[in-house]
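Only one chain is given next, in structure tokens, and it is the form predicted on its own.
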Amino acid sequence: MKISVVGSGYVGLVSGACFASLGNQVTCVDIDEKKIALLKKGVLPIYEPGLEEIVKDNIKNGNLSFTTDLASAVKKTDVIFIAVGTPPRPNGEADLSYVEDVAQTIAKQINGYKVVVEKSTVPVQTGEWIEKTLRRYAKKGAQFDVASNPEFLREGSAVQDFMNPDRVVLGVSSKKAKEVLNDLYKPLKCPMVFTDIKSAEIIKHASNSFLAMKISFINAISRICELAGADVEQVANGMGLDRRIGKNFLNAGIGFGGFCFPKDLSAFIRISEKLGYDFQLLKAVENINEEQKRMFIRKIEEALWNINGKTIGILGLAFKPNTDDMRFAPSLDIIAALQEMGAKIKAYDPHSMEKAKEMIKGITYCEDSYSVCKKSDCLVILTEWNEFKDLDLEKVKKLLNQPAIVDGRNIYDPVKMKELNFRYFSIGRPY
């Protein structure tokens, strides 16, 4: 098929690159002239496993090209996917003006039947708001249908999620829509679930709300291990097992970061209000993730006494790991604590480097793991790179003015720290 993907973000860049390797023919489309420049000679703006080989091998085939001019890539298209950015407003609700500047431009290039798919995470309604626009903008008689494509794609494993998809969910309103994006999909040979439209908008942010309860549910049972001596992580275990619940995200830690989880869930509380519903659970799971931050930096005090002064070593900025992406990583919170309480930081992460030293500034960016130790007086793990779970602990003992672990991602053995004479603070155990 001939498809434009409106958006060359995490979502847009990895769902037009696969998308290509399909056999499609994709035209990403993006405002920005220097990230597009880029791309067009195989340069990624993101990190994310796999891909760039992806983007290189469609490129040299012809099954994928870049531009700015959307107008263009709209008229020799069938499938429009729209994923341009929603981000959060201050009163948590997501910013739609760019999804309406796209829906007026494809509106007055419809030069044939379309499929307009919103791919964006949106509040529930969009659909409809995206059909007047298409409407209000187009020329009489033109043809198209609205369709939504919620994305899961987790970073740091959009590739896989993509091309291996637990299912592919599909809002439409008509027989012909459905047929055109049931032919699309049909490669993956994955479960496909067709919904109305405002069914598909709701999944995507009631799915994201339940993930992040699963993460607040776990840090909240880690506090209650804390105070009775019990050990987060067997409990986790326990519970994991039951096959209703499930193993993933029972990892206690700093919180959920990103740019999914946290702006999903205040949409979603947003988008319940306005609809009528006080969503008081999904208030406490917020609140319980901002608490797991406040709770992590007492830990950092209860390791150095007196933070004033002291220099600490930060590894970990991103908001997990393989992953460049820093958008709401409970590191900007943490970093920032301790710097107004008078901390001088040093960090170090593999991949979001160049990133963080765009949000984060007064710190000391080092170029590997034990430098970030040398002359510390406590380190601090804050996401759960695999790199950091091989260090040497000895030598990192020895770079140390102390041997002082604080770990947010409980990496290590409590035991073998113990063993190795660390004092060592992790989440939710008792050793």
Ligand code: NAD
Second form
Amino acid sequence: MKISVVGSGYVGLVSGACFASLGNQVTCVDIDEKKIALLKKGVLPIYEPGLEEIVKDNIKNGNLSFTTDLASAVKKTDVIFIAVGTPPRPNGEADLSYVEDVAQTIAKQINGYKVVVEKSTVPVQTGEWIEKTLRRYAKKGAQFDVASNPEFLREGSAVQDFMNPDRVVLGVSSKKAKEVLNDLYKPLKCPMVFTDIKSAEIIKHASNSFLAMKISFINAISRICELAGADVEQVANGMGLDRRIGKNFLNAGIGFGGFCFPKDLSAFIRISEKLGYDFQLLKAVENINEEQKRMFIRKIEEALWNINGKTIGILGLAFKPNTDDMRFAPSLDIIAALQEMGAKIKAYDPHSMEKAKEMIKGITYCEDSYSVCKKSDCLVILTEWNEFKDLDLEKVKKLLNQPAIVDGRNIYDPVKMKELNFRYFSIGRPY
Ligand code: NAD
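Having gone through the form predicted on its own, I am curious about the other one (the form predicted in complex with the named molecule); can you provide its structure?
Zooming out: every chain and molecule, the one shown earlier first.
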């Protein structure tokens, strides 16, 4: 099939490259000229395991190309995926102006039957707006269908997730669009869930909100564990073995971040409000998440007494391991709060430092974990990269001014930390 994917970010680039590797002719489009120039040379603007290889292979075999010219991409393709950003507005609503811009341009280029697919995460009823926009700007009699195909890949394992999804959700309004999308996804051999467009839109917001709720739930349980002297890891294990609950997303920590959960949660709350429903449950999920970061700062105070003038070493800046994505990472809020309180910050992250340097100023970026530890008054873990789990803790102890670790991801065994004579603070564990 001839496909264009508009927006070549984490979702668009991964989807485009994976569709190409399934044998389709894919044109990835972006307005960012620098990004497209790099991609044409096979240089990736993001870190995502396994992606570089398939991008390079498919450029080479002619299945994948890049352009900033959306108009010509639309003319020569039959299926057009919209995968541009839908960032939050200050009031939490999704900003759909990029989606509208793209829909207007697509409309003017329709020169035969096209399926226009929303892949970006959008509030329910966006499909209707895309349809209206296409009708308004396209030539009379233009043939197209709008469809919704929300994406569920996770940064850090995006290629693997795209190629092996639990399910593909396809919101369609015609038999023709259903057939086209069915053929496109058939090679993945996974369950395909065909729905109406609005239900598909809600499936995405509801799924992300549910996962965020699981995280806030276990974080709330971690507070109870701390107050009562129980161990949240044991509780999560005991709960998670129940197949109705499942063990994923039951890791207590410093709260969720990233480009999806915080913005999708607030967008879902806002769209519910607009429709006339006050989604109080999700408001509580948001509040618990914010409280978790404040609680973590209190743990650092517990370790250091006064934060003013102390040097705090931070390991991990990305919102989760195996990604360079810093958008809405908890590290942003935590570091800002510590700076406000007068701390000097040293930090290291294996892949996100380039992006972090644009977003966090006034801190010292170190070249490895041990440089962070050197003469710091305490070590703070914000992302659970594997390399932090394997640190030589005796060496860490010698380098630190005092043996204090505040671990926001529970990566070390508290019993071992005690044996090593660390003052060790973690989440929801009574040691
Ligand atoms: P991103 O910021 O990495 O990529 C978006 C891209 O769109 C950027 O490269 C930007 O330059 C481009 N763009 C903006 N306006 C454009 C226009 N008019 N024409 C062409 N390109 C344009 O964002 P992302 O993380 O890939 O997310 C995209 C969408 O997918 C969002 O709605 C997001 O919620 C959703 N989503 C993201 C993830 C994820 O893990 N990142 C997972 C599932 C769904």
